[in-house]
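Just one chain follows, in the form predicted alone, and it is written as structure tokens.
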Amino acid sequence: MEVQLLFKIAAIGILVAVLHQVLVKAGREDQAMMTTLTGLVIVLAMVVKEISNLFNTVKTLFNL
């Protein structure tokens, strides 16, 4: 696993947390929730891609 992936996930998490707090303070709870869900979907997409790469590596390793 690359360290860059962890930094990207951390950066997205920090950005989403700041945006969430700003939107909640502005009274826009609905948009804050949508921002949080969007950040979650982006991170999950990144993780799923890496898990797919892991499965392909395991399949290649064991000649499956």
The other form holds:
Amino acid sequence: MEVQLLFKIAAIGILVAVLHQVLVKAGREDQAMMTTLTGLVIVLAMVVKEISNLFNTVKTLFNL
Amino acid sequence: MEIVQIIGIAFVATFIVVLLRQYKPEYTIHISIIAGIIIFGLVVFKLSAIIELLQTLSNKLGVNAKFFAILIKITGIAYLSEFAVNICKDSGESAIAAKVELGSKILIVSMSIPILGALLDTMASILP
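Alternative state: the form predicted in complex with the partner chain, after the form predicted alone:
Then the entire complex follows, led off by the chain already shown.
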């Protein structure tokens, strides 16, 4: 499951990069910025979920 | 065998970071965080086995259980703060990394006060 997450984030990053270029070339800078922001928010949501998992395991492991 | 997995994941993550850095540098931090979490997830069971072994050893040797718990807590804090410090340094924010380091040092010292107290008591009892 985990490595798949790595590839998912890489795919989102590349997709947003391509979309950004396409939209910029099409003259819609604001929409390009919007797609970058939404891509970032999606990736951030995934990463925050994984970070909370990490904190829980460390908390139970080291009984912090 | 896990070492091959760890090295594989590290290379894949590094390759993705290098690829993404020229297009969208904002995503590189997320990739390194996720790679760190995955690698930690691989070795977390061995770590808990080690901690249980140390627990049984310390009970056998008669070490005060409270001190051992504090030691384990301190290792946990040290690991987490090192994780955060390196992530901040990778993304170029060494000032934030220094603040995290300062905070973790203060937390560790404040947690080890009872141990220092017990040490002083034993020394006082030994000295005439």
